[in-house]
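Next up is one chain by itself, shown in structure tokens, the form predicted alone.
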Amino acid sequence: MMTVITDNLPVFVVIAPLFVAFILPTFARRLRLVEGLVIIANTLWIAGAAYLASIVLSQNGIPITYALGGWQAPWGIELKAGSLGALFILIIAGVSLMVSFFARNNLTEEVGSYERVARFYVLILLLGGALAGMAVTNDLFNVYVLVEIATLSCCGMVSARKHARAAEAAFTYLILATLGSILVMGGIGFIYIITGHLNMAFASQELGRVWQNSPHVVWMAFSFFLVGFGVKAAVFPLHVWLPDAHSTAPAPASAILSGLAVKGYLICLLKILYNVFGQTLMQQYAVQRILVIVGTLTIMAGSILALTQDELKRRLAFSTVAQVGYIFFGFSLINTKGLSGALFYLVSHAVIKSTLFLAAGAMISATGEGKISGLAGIGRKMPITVAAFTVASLGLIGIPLFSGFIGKWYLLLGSMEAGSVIPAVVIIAGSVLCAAYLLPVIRVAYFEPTPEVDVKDPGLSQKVALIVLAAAVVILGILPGPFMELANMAATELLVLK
């Protein structure tokens, strides 16, 4: 039975939540049952992967293969589960979990009636199996579906609050990801004309022999890659849906759009350079230079665009834009701990920005107030909250004994590895900028005069969400462990791929 178990493990953890979300409009009327089905789901779900994970460490990184329909690669889709999938998908159901917790009683204000409610946990679902597949998908094509999937179940999300604002937010992101989805479906159609192959590895093979007879389309398709997926993890400047859309959308769909949807297009991104290209076209077409530029305007950029911010989503959502910058650094350095580093960030990252929305939106629910500058004092009404929102700045802007530090130490590392002194220079001063921005938020709500307003911490599960998210970024920080080791294995992986 563990054989079976173990033998169709990368497909189950991509499936299961996509079956609950099948079955669960069926239960829409009952808001409870549904809600309770989905902490379910989820708990499976991170069981799935807590043991794909302890596999993939038991086997010192060798990935496990399925070929769906019994179809071997090349002729058949084939998922490949590996240290690197292993880690996302870890990561994916565990906040998923954290946010099914904090939305537990308390999505109808936001979002309205059971019904929508019902369909907003659906997306939620079809959302996380989308990124499951993302990081286990050793099919170019495949990922072109997986990330549509993606771009619709978010939109939907953004258009779930019951605001004007919403449903515009939503439109400008499916306008902008539509057109990220044609430049990666182009990349992938020149792939597939001068290598006949989808399969990545298969197509890595080929291109290797046959690129110097078409040096132009192989540019042409990192081009159209760079941009598509730049635009769908919002890099400056094609970051200008992410501000509204994050912002608007309800709090449980912020914290999974910044903490898990972002970083699903950047792991494809990240497979595609160097499962198919490979680091030795990378270097021959000076791609880690463009992945440097974009990665510095986008840190600089998005610190800056925060610092002017008053109200506290938008903040955080620009924040988000500056973060994509750090994991770019890491995928331009081409080595070991430039690679894990941006790795651990993103894992990192994902739980921090879950953990900064969901206590921001738990803030301006209490409140009813959505400004920095009216949030003043909150921190003796709410002490739970913010405390957690307190931890994970305290992670994202780097301090030593948080998760966001061990990140930007391996980036560090890198950075003097490769010689390169700009993201060094970079990461620094954006890890300034983030206090500037960050710490001004805390000030406020600690020692600005408390307001006469009746206002307390949320609910016992949106209490449990935040104190775990918060535990998990300390814990992360201080005993990285097999995420480390993870990231490590997955960073050699990718390295040894020619």
Second form
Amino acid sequence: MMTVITDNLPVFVVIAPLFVAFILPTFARRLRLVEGLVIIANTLWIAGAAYLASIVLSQNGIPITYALGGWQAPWGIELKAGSLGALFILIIAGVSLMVSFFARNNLTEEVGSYERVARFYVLILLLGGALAGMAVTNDLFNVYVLVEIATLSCCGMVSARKHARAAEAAFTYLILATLGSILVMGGIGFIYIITGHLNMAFASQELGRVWQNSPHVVWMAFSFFLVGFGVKAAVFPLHVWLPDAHSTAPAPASAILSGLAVKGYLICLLKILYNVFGQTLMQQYAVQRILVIVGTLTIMAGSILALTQDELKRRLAFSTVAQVGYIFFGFSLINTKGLSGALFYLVSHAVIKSTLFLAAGAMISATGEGKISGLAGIGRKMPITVAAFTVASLGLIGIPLFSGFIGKWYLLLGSMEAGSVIPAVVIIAGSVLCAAYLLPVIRVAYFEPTPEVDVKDPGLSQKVALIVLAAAVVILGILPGPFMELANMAATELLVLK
Amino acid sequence: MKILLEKLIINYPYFAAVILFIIGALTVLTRSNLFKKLIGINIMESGIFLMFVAAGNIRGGAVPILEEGSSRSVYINPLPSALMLTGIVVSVSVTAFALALILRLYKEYGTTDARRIAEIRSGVLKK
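Alt. form predicted in complex with the partner chain, vs. the form predicted alone above:
Every component of the complex follows; first up is the chain already shown.
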């Protein structure tokens, strides 16, 4: 019995949310039932993810492989739940559980009617399933399909509000993201043409032998993947769609889009760079230099653009661009410290940014004011929400004892080990800028005089979600334990392969 | 030069794929009409589809269905075609979704031109 569960875990964590997503529309008229089902599905999902993580930890990072439909590796689609997959699925499941708690009793005013709320949950679960799939898949074309599922459900979430701006942001996002997926598909095509394999491990072996026969094709594949995933993960010159899309979406959607969706594409890029091309080819084609330049530019540009925004959600959206820069830069460091730092930063940013967006959403829906100046004195009326916002901000800035610090610290150590000084300076400068754009919000919220208006306090489930997420930021900062261990294992595994 | 030309002629499907891809990319990036942008995306996708299908083709190969007593020994590779079937399905759903969004934008702004929409919106914001 136990082995049946263990053997099927890699596919369970992908199928669970997808399955529930497709039965939800039948209950669309009964909102309580839909919300209950989503929370049950998420709880089961996180239980599966935690069990998977504990197995991977106890096996010292040896992955569980699963052949879909019983077709073995070079022919069939293979799922491989290693430490990287377990880490990422755990964080997706955790954040989506909290977000679905937050969304209870809260979505109808933002989205419109009951039926639309049910459809919105369908999109959240589809996105979760697609991201979990990206974390465990070991097949290149499967990556493309999952990327498309994720993109379409993200676009659906962005357009969920009945607002002309939402449709416009969704259209821009859809066109640019499809452009990105076409490039990704092209890159997969190049790899398939020269290696004849779609399985990452087999393609990587074959690529190691044949790349010298067709160096230009490898070059094209690299550039297609970098630009394709770059558009989707919103690195600096390609980030134009992100601020509109993430700030016009309803609050739970922005939390998931900023916290999780962007990370899925980064994980895919990481897997393709390290598991398919391998570090030898990366060094041969100077890819890590491109990653360093793009990463540092993204950190600086995102932070400076965030400083200029008056709207709270837009400021947070630009801050996401900056944090993607950190992770992108971390991918360039071909050493364990840098890579595990990047992965831990990815995890901690997922938690922090979803807290920030949820708290911002609660504040905005309470005051009806999207501008930062409109939040004067709100800290005294909504103590829990603003406290969660403050904790998450401190985490994002990278104060010790909060989770952002550990990621940034390892990134710094990694960049020192790689001998690059300028990026290290940029990391610290990014932290200072981060303080410069987040602390004023907290100052306004706590220390400005309160105007005499009624503020609607968020409900119990919203408060619970915010408290749990803020607690997670602190706990990850004090006791990173298993998460850091998983990140470390994943980094070692990525570097050992080839 | 002659060798290059010969290579181009032999590999003409790839050449066509590149041309389609470039036409599509140019349409997406330079046209402000939303429909034309969408059509550009579709043309780009066709370019990639063509590349995949061409990669699976073997000259003189038969349709990959095994028949008893058949003397054919060379079959084309069916995998890329099967993959592109998935790709076409995805592209159709993207197109449908984008058309729905365009419809909503048209109802809201009364135009399908991205530049006009931006103008109208900035006017709305100023007011």
